[in-house]
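Form predicted on its own, single chain, as C-alpha cells, below.
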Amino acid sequence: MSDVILQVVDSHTGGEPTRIIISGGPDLGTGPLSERLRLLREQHDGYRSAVINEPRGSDVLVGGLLCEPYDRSCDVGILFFNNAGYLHMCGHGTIGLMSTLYWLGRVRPGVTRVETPVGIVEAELLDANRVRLRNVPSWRYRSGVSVVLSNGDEVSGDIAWGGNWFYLVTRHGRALEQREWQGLSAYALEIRAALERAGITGAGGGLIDHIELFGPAFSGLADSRNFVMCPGGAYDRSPCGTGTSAKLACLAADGRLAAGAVWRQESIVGSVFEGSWQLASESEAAGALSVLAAGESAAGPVVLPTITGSAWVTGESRLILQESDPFCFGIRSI
C-alpha cells in the first residue's frame, strides 16, 4: 500500500472521547450502511485499528467514519468503532459528531438526520456544544435475569436494548466512585464473563457487550449515577447515550418514569445526560421487536428515548499511515 493520510477531528462528550474520520477513509461504496460496515470490518479493519489503538489512540477512544447516507432522507451517515470492534450505535459519539460538524461549518443549529447501521437518529444541535438526540427505539428484553459469578455470588439485572445490548444492575453493593474504577471494571468484566458462560444473550442471540451498574447520584443534579463497561474493557467516562436509553426503557417498563418526564443520569466522572422517553409507534415497535423468536415478548414497551448532552472539540489532526511503519495499523492488544 502507499502511505495514507486520515483527516480527523477529536472531541469529548461528558469526558468520553470521540475521533471522527472526516476524509481519507477507505472506499466502502454506496450501499446500505450495514453493508458498508461489513466491508469495513472484513476488508479494511486496519483503518479502525490504526485510528483507535496505540500508538495513535487508546482503549478509551471511540472512532467514527463519516460517510454519505444511504437513506436519502438523511443528512449524514456514520460508522462507529472502538478497540474491540464495531458498535451498532453510539450516543455520546453522535453528540460528538454534531459538535464536530458544527466546528467544521457543515451544520447549523437545528435537526440533522443521522443514519446508523441500526436505524436513523435525529440529532438537534441546540448550540455549538449542546445536542438533543432522538435515539433508535429501545426496549427491555428480560427483567430480573440472574447469573452466578466465579466466586459464587449471584447478580441479578435487566437485559435491554438502547442501540447496543446492556445488562443493567442496581443491587451490587459497590460504591460508584471514580477512584474505584479498577475494581468496578474487574467486577463488570466478571459479570460479562458470567453471562457468556451461562449463554445469556440479547434477543436473537445478540451479544451483551455492555455492563451498566447504577447507584445514587453524588451531586444534586442527577437522579442516578452509573458505571458503564464498554466492549473493549474501558469504562465510559460519559453517562453513555445508548446505556441511558436502555435505562429509560427499564424505567418505563417498571412505571418509574412517566412519558416526557426528565431523568438525569450522572456518569462515574460526574458529567450528566438528560433523558426522557415517549412511546414508539406501532410500526416502530414492530420493527424493533422483529428480532424476537416465535412466542417471545418484550418485558416492557418499546420507547423512543431522547438524550441531551454536551460535547467539545479538542483537536484536529492528520494521522499518517506509512507502509514502512511496523505499527502502521496499531498495536492490537485484543
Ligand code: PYC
Given for the second form:
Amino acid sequence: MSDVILQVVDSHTGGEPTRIIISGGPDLGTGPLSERLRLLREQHDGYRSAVINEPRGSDVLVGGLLCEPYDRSCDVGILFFNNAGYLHMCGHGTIGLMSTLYWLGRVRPGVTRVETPVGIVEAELLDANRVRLRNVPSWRYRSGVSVVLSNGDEVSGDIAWGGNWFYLVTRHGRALEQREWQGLSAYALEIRAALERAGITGAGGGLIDHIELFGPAFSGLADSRNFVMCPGGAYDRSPCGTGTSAKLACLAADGRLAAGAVWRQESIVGSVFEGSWQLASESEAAGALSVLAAGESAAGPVVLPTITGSAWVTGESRLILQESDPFCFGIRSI
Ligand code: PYC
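Can you swap the form predicted on its own for the form predicted in complex with the named molecule?
Below: every chain and molecule of the assembly, starting with the one above.
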C-alpha cells in the first residue's frame, strides 16, 4: 500500500460526533450497498479502524463512508461504522451527513434521499443545521422480555428495530444523570452480556447491540430522557436516531403516542430529538417483517418514524495514512 489521504468532515449531532469520509476511501464497486458493506468489512476494515480509532479518532466517534447510491432514486449512499464494527443505519450520523453536505455546498434545503444498507432514509434539510429524517420502517419484535444479570437481578425490556436492534428498559431504578455515565455504562453492558448469554436476539437472529435505558426528562420541554449504550462500549451523547425510532415503535405498540403526535426524546447530555410516527404501508410493513420466522409475529405495528435534530460541522481535514506508520490503521481497542 502506498500512503493514503482521506478527506473527512467532522460534525456533532446533539453532542454525538460523526466523521464522514468524502473522498479517498476504498473502491467498493457499484453493487448494492449491502454488498459494498460486506466488501468494506471483509477486505478494507483497516480504513474503518484508521478513521475511528486512536490516534486519529476515539471510541465515541461514528464514521460514514459517502458513496454513490445503488438505487437510482437516491441522491447519496452511506455506510456507517464505529469502534466495534458496522452499523446498519445511524440517525444522528445521517443528520450529521446532511449538515456536512450543506457545508460542502452539495445539498440545499429540501429532501435528499439517502440509501443505507437497510433501506432508504429521506432527509429533509430544514436549515444549515436542522434536519428531519424519515427513517426506515421500525417495529417492536417482543415486549416484556426478561433477562437475568450475573448478580441474579432480573431486568425486563422490549426488543425493537429502529434501523439497529435495541433492548429498551424502563424499569431499572437508576437516575439517568450524565455524571453517572460510568455506572450506567457498566449496567447497560451487563444487560447486553446477559442477553447474549441467554441467546436473546432480534428477529432472524439479529444481534441486539444497543441497550437503551429510559427515565423522566430533566427538562420540562422533553417527554423522556434516555441513556443509549452503543456496540463498542461508548454511550450516545445524542438521543440516538435509531434508538428514538425503536422507542416510537414501542410507544405506538402500547397506544401511548398517537400517529403524528410529537415525542421529545432528551439524551443523557440534554440534547433533544423530536420524533413522531405514521403507519407504514402494507408493502413497507411486509418488507420489514420478512425477517420473521414462519409462525412469528411482531409485537406492534410497523411505523415510519420521523426524527428531527440539529448538527454542526466541527472540522474539515485530510487524514494521512502513511505506509511506514506502525499504527497506520489505528489502535484497535476492541
Ligand atoms: O443515532 O442512530 C443513531 C446512533 C446509533 C449509534 C449511535 N447513534
